[in-house]
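Next comes just one chain, in structure tokens: the form predicted on its own.
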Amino acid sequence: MEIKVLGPGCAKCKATADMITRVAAGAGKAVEIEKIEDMRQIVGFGVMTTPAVVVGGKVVHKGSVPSHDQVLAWLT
């Protein structure tokens, strides 16, 4: 499963990527995380607040670090 984390590389963006990695490992799901830090690409997704998460080409979260349960729901 490919997941994109959109953000300028801030602490919350890194925490988001770490959360996804931890939840995926705990659930036994293989994920590929792509970090997108280019603001033009981020705006291209219609995102104005970061961090944001894209799963299957769709923005599923933006503006905060997602919770464990939110990430788990994306993986199932």
Second form
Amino acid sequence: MEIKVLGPGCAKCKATADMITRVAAGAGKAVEIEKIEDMRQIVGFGVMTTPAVVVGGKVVHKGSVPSHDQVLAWLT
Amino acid sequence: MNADMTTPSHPAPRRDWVWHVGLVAFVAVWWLVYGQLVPVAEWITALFPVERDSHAGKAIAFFLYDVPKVMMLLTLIVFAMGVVRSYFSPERTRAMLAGKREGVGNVLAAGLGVMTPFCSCSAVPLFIGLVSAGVPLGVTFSFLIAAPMVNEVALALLFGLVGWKVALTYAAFGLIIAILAGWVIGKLKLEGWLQDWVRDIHSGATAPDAVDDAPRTMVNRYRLGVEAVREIFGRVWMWIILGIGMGALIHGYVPEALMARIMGADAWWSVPAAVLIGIPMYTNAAGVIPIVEALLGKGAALGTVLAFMMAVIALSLPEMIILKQVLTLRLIAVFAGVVGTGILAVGYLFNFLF
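Shown: the form predicted on its own; wanted: the form predicted together with the partner chain:
In what comes next, the whole complex appears, and the chain from above leads the way.
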């Protein structure tokens, strides 16, 4: 599963990527996380707040570090 | 409460009252503790082997009273602000501002700048999101100037340390500067001074709304308030202690009337000097305001001090470096010039009035 984390490299963006890695490991899912830090690409997804998460080409979350349950819902 | 059907992770209704009762209990305890801060601070100060009226005694009492007071006020105000902000979102703000004419748009944008939740690392995508949706450049600037200038940390600290009159004055003039500066920038028609790639997005289609906002319950909003408190405290507690520590030293040791000569209303050059010194300083409101309060106590003029504070908070170099991604240097210079002029005007006005 491919998940993109959008954000200009701030602390919350890192926390988001870490959260996804942790939840995926706990659930035994293989995920590939791509961090997108280039502002033009981030804006291209139409998000106004970061960190944002893209799963399967769709923005599923933006503006905060997602919760454990939210991440789990994307993985299944 | 039919939203329960669509959000399975929604907490069970019977837990809601726990939150409501908890909130009421918290505010009650808060109120009781807040009333006891002075006697407790005096009692602890008396334990130190120093005279109460000595330099050290004054500094210790100031520190012991002001640190808990500011922390408590900050908790309450940040929580309330977090709950209020849950009613706003960048997407709604954009929808409200899109196509608004200048004038009305600037006023609305400044107000929404205070209410819309976003962190400084989102300034660039937010800027582009607004401009690309057809929000005029000047209106966008009103938003971006008001957001950091009139923030809950600044208001909580001003309210706690300097008093509600100065806090309100600061908020009012912060908004006025944001409205007028944005309006002026709009009049100058500087859309051509955006970075090229931003202009391209500007002329293209508007970005689609990514995610619809999930329905929010009251408990959900409380959670966001708690989250805001935790996040802001993590960021500013060091600054508050450092700032109040500095303020305490000034209180105890700097002689009266020294500041009146350097930062008093008679020294006309003190206002521009305060702005120039303030720009490269990067601390947030939490670090500056305790120092500002102590300077006021030593005879510094209110206008000079307000100008200094606004320059530190609203015109910071790091923010300009972030904005460099979307604005050309010329446009950043205009932005700094217009906002700086507004701050100077507020400084002189206050020195003249008070």
